[in-house]
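Quick heads-up: it's one chain on its own, the form predicted on its own, in structure tokens.
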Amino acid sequence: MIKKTDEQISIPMVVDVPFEFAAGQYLSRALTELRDNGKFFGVKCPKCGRVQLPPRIVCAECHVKNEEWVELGLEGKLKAFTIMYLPLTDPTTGKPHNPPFVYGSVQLDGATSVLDHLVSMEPDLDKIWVGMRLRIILRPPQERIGDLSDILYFEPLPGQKKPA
């Protein structure tokens, strides 16, 4: 019988609980295409044109199917950004990475969702702005796994100077 009481006790404990969840048959697409072969892929919808990373099978905006595959561009523009103060953990690698870094919201050429990941620069908000352009640098060929930790990070392509 459950005793009901106002004491309230917690208890403080650190739960590890790996798991693993099947990518599904467009996500397994898109990461297999990501570690075999170094491309990106979407998938656009066929009512309203969206073009989403990562790939869905329903548009997540009109709700049909999306069956056409589209090659995404390796660059891309920063469309939103922070200057992280307190350390992430990376969820793909458990480790942390120390602050201040920049983390960013990018749009690859021919996507309009966007890829959050770590930008690799200075983080200095007299050099970062929104509508730079960025690159992805990747793991290379032989270490790639297929998830997102192949994404190592996006970098400023070089000669862009800051909108006055």
Given for the second form:
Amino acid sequence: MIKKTDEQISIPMVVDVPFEFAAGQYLSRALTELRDNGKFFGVKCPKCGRVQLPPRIVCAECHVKNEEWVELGLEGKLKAFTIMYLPLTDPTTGKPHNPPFVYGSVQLDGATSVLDHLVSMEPDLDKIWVGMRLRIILRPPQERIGDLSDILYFEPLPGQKKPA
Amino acid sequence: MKRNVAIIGGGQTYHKARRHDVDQAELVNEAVRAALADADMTIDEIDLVLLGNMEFFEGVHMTDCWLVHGTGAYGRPGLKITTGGTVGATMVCAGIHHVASGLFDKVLCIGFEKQEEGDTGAILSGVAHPLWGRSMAGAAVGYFAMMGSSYMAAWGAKEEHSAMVAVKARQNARKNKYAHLKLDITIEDALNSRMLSYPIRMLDMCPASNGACAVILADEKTAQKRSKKPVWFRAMDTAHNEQFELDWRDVKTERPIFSKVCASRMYKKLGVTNPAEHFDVFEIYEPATWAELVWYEDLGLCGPGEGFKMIEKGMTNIDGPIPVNPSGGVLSTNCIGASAMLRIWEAALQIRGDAGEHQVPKEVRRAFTTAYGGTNWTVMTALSKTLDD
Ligand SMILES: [Zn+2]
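What's the form predicted together with its partner chain like, now that we've got the form predicted on its own?
Below is the whole assembly, all chains and molecules, this chain first.
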């Protein structure tokens, strides 16, 4: 189909590219633990001590091999967040996330890195703040596939109040 | 540097949301012809052509091959480099390497993007790890929104402060005939613009622009002979960052992150202890308002948590003591592959005194530029009017 735009021709096209991504040794182990046991593991750098998530073979800062696996908590602290008002497409499903929705970066207990995911809550600035405690809600074991979609969302721990 | 390197010419296209009047080669050629005219050179004099843009933003790969007629690379050495939002500065950085090494005397560097032809958000989602975080990827706006919420929580800044950055950028852009978003806006306009991703509103974000920039670099001998106003590179550096880490969104971080590491190495090379005093103008890469405030701090123009006070006091206005982005910056024009090169070209124009209406009203001898891209990395340059400066 040819579309005419001010006598300048432009032709709409779509590219659909299949590919197969290898998770590798470290991430495969971490995602298997998530899928089969509902657990999160980080790897601790022997030099700087950072507990990195997702687990990776080499610490970027120190360039030494990470070998110590550390089980992380399923709760953590919100480090940064946004309330999204745009109907962003989820690139892994091709479907839009329904705005407005909250998502943020959460530092799981025991980790140095953060994990970005949806936060299940009202998009209300009075109820969300940097520093609040959240917990991970996972899919039921039989529905997990071994990627981050095994996390349904984070939810705020009950009994917290936004600091004045 | 092994050999001194200067910018001896440059040019840019008009930047717009829609450039269906040209194809990619025609767009690139506009900037190339402008740069050659500015340097008073012909393409035959160029020894090497470097081209940069984002992979697939235009729906095509290998632009270095099929834009050859537009770039002028036919029959001569050339390279294509892609490094994300930094790509325009990486082109210049690679060009400097090639001249400083002594292998080439005259290098043409080109950066371009024709964002209207592809789906930038969809292609950007390919930058995210397929199994770890891609479901939330696809737009830079969410990233900078988290930076904004973290900045406000850490330092007590308000949405008004980001609005001040939005206004400064677009009011400066009105003085720049090549800029894309020339908006006569007020702080109220910015605060009332549509919320995209709290706390980022429409006017807090850069546009998707089409455009190109080209600069010609030369060695000292050629520059002295051929150019009335050579602008000299005094230092350049680049620093990469690590994926999956909070870094720029954790505005209180004490980790040696890309922006601070690169700036401190630059200042060390130059012997600079007070950058705000040493440099006369800054052109920095701010895709969102909050990023500009964090750049002030990471570049050491003020202390941690004081960036929002700088904008409040008008310190970085075009006529302020530390002008930042008199061109209108990335917030007013973002043709990705050209954006980081535009920072360098605009800095050179300021030093030459050729910036026209957006020339800062003081003597400009030294300028500093930053680029930003990918999963957080930067390319920085320092430019001077003379070699002994
Ligand atoms: Zn380490």
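Here, rigid core means the biggest group of C-alpha atoms that superpose within 1.5 Å across both forms. Since the structure is predicted, the reported quantities are computational estimates derived from the model, not experimental observations. Numbering follows the first chain given and starts at 1.
Residue displacement note: residue 71 has its CA displaced by under 2 Å between these two forms (rigid core superposed). Comparing the forms between these two forms on their rigid core, the Cα displacement of residue 12 reaches 2 Å or more.
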